[in-house]
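Only one chain comes next, encoded as structure tokens, the form predicted on its own.
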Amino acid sequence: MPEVMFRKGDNDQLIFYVAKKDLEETVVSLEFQQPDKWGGEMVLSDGQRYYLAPLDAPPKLPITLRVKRAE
């Protein structure tokens, strides 16, 4: 389970960054983006899929969270 830093990029895009792999991609799809639920399955711009256990509210960015690869 990698630790991922999420931040806002240009044009308010959500950026996914894993330092150990030097991987930086844009999140193109996030399962939950409501005020009371944020996270779930996400798809990156390169097609990779990850899962973040849903949070009770959108986090203040930047933030580092643990995710796992979605199957």
The other form holds:
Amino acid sequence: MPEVMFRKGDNDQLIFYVAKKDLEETVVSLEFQQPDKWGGEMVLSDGQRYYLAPLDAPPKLPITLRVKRAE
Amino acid sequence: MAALTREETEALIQEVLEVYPDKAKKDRAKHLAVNDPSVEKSSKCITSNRKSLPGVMTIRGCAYAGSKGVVWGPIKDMIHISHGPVGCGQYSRAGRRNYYVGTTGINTFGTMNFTSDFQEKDIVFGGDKKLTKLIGEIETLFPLNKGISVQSECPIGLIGDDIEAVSKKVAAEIKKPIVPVRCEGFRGVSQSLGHHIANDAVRDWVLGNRDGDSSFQSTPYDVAVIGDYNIGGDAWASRTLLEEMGLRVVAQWSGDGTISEIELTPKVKLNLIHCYRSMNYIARHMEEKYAIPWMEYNFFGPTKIAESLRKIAAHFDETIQAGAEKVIARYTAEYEAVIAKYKPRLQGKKVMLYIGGLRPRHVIGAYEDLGMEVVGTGYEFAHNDDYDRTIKEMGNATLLYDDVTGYEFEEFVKRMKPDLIGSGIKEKYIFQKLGVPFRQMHSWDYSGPYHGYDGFAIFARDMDMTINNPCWKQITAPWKKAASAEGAQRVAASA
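Other form of same protein, the form predicted together with its partner chain, not the form predicted on its own:
What follows is the whole complex; the chain from before opens it.
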């Protein structure tokens, strides 16, 4: 369950950053991106998959959230 | 054009790895790579930020070095206590040449060493009482200090002292910030974790001190210079350029910086990061908490300076953009004269670098401006993201080495035959004795500044002074020279 900082990159892509693990990757797909639901399963550019309990609204980036490793 | 082809460089790495036992060889092979600028992610070609192998000569430092020596040390109006035995602080005292303005011992304390000088009884009975007493003595002797940081050395973590409790208690008594920093040397694999811990300590104990206090008059052009440690005056050379283009530099982190500047940083409009490795953590935090954007810049060499000034200006309105162009135009004649003078003397020279957090990639542009070529580069304590940035800067088939060992570095130099090496004090005399010109690139070899246009002139002069020094022709003793010339003649005669 790493603490992940999500931020917008230079080209408006979503960046997934874990300082402690030296991990900085682009999120290539995110399950829910509706105005009333944001999160779900995500795939990173290196193929890793994580799960974020969906939020009620898209957050103001950057934000630090806790995610789970997707099975 | 690289000195060696891709195949030759790969063969060189294999050859150098030959001497290691199998297990060590397997590990070290991951840290050595031939650069391919088309690779997007460094993690595919090089491994970094791993524990050094026992038995090899590594050049890394410790977490205490990263916190006290790099991040906290230069904050001039605070007293940084090296909490633990006396050596860690004393042998690193003033070694990084972080210049500052002030009267040392009165209102600034940068080059002084404060230590709790642990003895056996402190290890056995704990050092918290001693720390309390020490802070009291500091307050009596140096009343103009603006705050105190407690930089833990290894024993503090081992014996389990509660420096946080002491700090809180005494801070309430003396009404000054006291920052406990858990940067015991054994933490992490290198000084890099010390930077992170120091950043976290700033975040937790200092940064939010003026939240909700709007008495500071801010302007739309406020910026903070982050990760410039003012080595030999670097931050000053950078600051003048930013101010000339119309920006207001509110804080310098941390070269010639003060605790009040750090407290004011959340009020700025843009954070400018020079040393990404040591201070990106706090910039990311400020982006999240205070919505302050950050950007990296590079003030080494005119090409990169112009590029960076324009990139910085793009975050602001036209007046600043015009200001940036004016600054570039103003210094053009100056740096063109420097290049005209030194480029003919330095053209085509090959350089190998092995330094710390930002320079292995940042100085490449400055060397290229002088017509020189960087054929190998490496970091002591970089992470993947540093190599991501480096791969693009380096030429094809050049050598990359992470946490290089003394043996590997020497062998690489013998084979690649660079005209100049830029590394630290521990490497300096080995290579000078091998007859290779050397510049100490951690502290600019007692010279500097190297940042900014003013710094570039000094940089060019220093490189010329080192490479074209007549002493390199005198490496062979005269009688040996005669003998070898005679030998050559005899060979020629018999042929």
